[in-house]
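A single chain comes next, written as structure tokens; it is the form predicted alone.
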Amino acid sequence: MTPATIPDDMLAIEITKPGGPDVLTPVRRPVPRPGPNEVLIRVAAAGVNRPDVLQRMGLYPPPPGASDLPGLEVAGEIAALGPSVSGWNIGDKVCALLPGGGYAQFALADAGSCLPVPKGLSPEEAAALPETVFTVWANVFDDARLQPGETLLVHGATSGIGVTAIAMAKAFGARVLATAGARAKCDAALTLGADAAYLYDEEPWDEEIAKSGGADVVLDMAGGDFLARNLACLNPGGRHVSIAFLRGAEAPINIFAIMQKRLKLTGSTMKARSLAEKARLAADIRTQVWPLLESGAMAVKIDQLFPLADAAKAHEHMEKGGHIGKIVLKAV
């Protein structure tokens, strides 16, 4: 494949205005051209993530300079190289973390945010990896330093982040506790490898976890009223990592509990990290996580595939909340 085969325009999914799934509209857009240290990817598949929904609603704008199109992860084939790109060639099969622009037939990615498609995985499986794997690796392993034999508590166990956190933590030898909003989802979490699963609105999960040995790391997407309960079940020296706040962005904190157990509270968003930081994470993921995928020690869980033109239906499916694993758009 050469740059000469790249068409002038492409199918893309545009957010016409903030609103519901119906504002996601198929349009024709010019194919972007790669700048310095960028690659142009002919997209085979793109992952759907909760931040895409927030962007569609007008609550999570793309960073300055990024595409206005939604989509934070893709898999496909490199179609063109920008100036100063090294280590990649036209025709390479890659998946990539993006600041936006993934809901399209072509997408730009920083060369440092690309990874080879793991051996044995389909493009759809590879497209389900970057956003969740980068997020879990950066927060659970790089920041919170989860160790083999320790216990991870993850909320929203059957979301894309949740299933990835379970798979990665188990592959690295940790014990995993999970919460979910329905019994079927708790059962799915157990099937995916969680050691225990709790109904977060019906069971005293914080008390049960504290009695069963506690947690060393909490990956929290809930915030709000969950924060105090998370801190209560953390062991001395425990680490609490916030990556979303579906139950509210504010919560009271018992400072004495933090002091008494020497707890560490942190959090992050992936969009705000620099390209250099993402490249560092990508290098670690390639050496630490990719071998687990290629050996079968860690699997990808896809809930449902949708054609790119049906992105609105994919968002409707996500917002119903019944999915288990990743929702993926097929661009070809």
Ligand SMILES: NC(=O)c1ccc[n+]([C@@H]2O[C@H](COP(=O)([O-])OP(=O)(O)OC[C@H]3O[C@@H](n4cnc5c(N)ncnc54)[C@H](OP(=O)(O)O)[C@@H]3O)[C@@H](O)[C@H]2O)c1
The other form holds:
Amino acid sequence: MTPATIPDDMLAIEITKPGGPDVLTPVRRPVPRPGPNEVLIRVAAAGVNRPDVLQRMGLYPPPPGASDLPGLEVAGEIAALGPSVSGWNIGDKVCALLPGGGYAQFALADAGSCLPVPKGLSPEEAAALPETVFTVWANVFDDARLQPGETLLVHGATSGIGVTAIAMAKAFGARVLATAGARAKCDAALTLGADAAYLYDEEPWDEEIAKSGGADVVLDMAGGDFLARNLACLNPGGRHVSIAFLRGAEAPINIFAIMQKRLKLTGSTMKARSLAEKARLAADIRTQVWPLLESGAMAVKIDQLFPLADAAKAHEHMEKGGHIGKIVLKAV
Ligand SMILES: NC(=O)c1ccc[n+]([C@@H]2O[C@H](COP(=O)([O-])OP(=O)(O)OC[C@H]3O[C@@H](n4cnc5c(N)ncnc54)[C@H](OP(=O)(O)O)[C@@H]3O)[C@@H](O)[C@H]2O)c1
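Could you give the coordinates for the form predicted in complex with the named molecule, as opposed to the form predicted alone above?
In what comes next, the whole complex appears, and the chain from above leads the way.
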């Protein structure tokens, strides 16, 4: 492919104003031009993530300088290279973590945030990877240092993050405990490889986990009343990583429990990390996670595909909360 085949404009999904799924509007936009160290990707598929819903509602703006279009991950083919890009060529099949702009037929990515499409995976599967794999890798493995044989507790078992955390932690030889809000979701978590799954509103999951060996790492998207319960089932030396606070941003903490068990509490957002940090994570993911995907030790769980123009329907589907795994937009 040559740059000459790149059209002047493209289909993109704009957030016309903060609001419900209906504010996601198909529009024509100029195809963006890559700047220094950027590549232009002809998008085959784009992943949908909960942070896109928050952005649409006006609660999670894109970082300064990023596209105003939603979309944190895509897969496709490199259509053009910006100045000083090395290591990538026009025509390479890649997937990429983006600060925004994925809901479009073309998207810009920093060269360091791109990874090759893993061998044997479809563009839709590859598009479902970057946001959750970078997030789980950065928090569970890079920060919290989950080790083979240790136990991970993950809430939101069937969320995009949850299915990725289960698949990655099992492929790395950890024991995985999960919670979900419905029995069918607990069953799905077990099918995906979790060693045990608890109905979070009905079962005393913290007591049961503490009685059955405890957890070494908690990946928490709940916060609120779950925080004390998470700390109660962490083992000595345990690590607690917050990536969201669906049950509340504030929670009382028993400082004595932290002292007694030498617990470490941390948290992060992926969007705010520097490009250099994302490039470092991408390099580690390429060597540590990509072989697991290519060998089949780790699988991608897709719930449903939607055409790009139906992004509003994809968001409605996510907000109904019945999905198990990733929701993906097909751009071609
Ligand atoms: N910090 C970061 O870098 C980062 C990056 C990506 C995502 N995130 C966050 O991670 C979370 C998951 O993202 P996603 O894209 O995977 O979303 P998703 O597929 O839409 O999943 C959302 C999950 O939240 C759970 N949930 C909702 N309300 C809950 C509640 N009151 N108590 C317990 N669980 C509840 C749901 O579990 P049930 O259906 O079983 O109730 C569901 O599994 C989101 O909050 C997102 O903002 C953070």
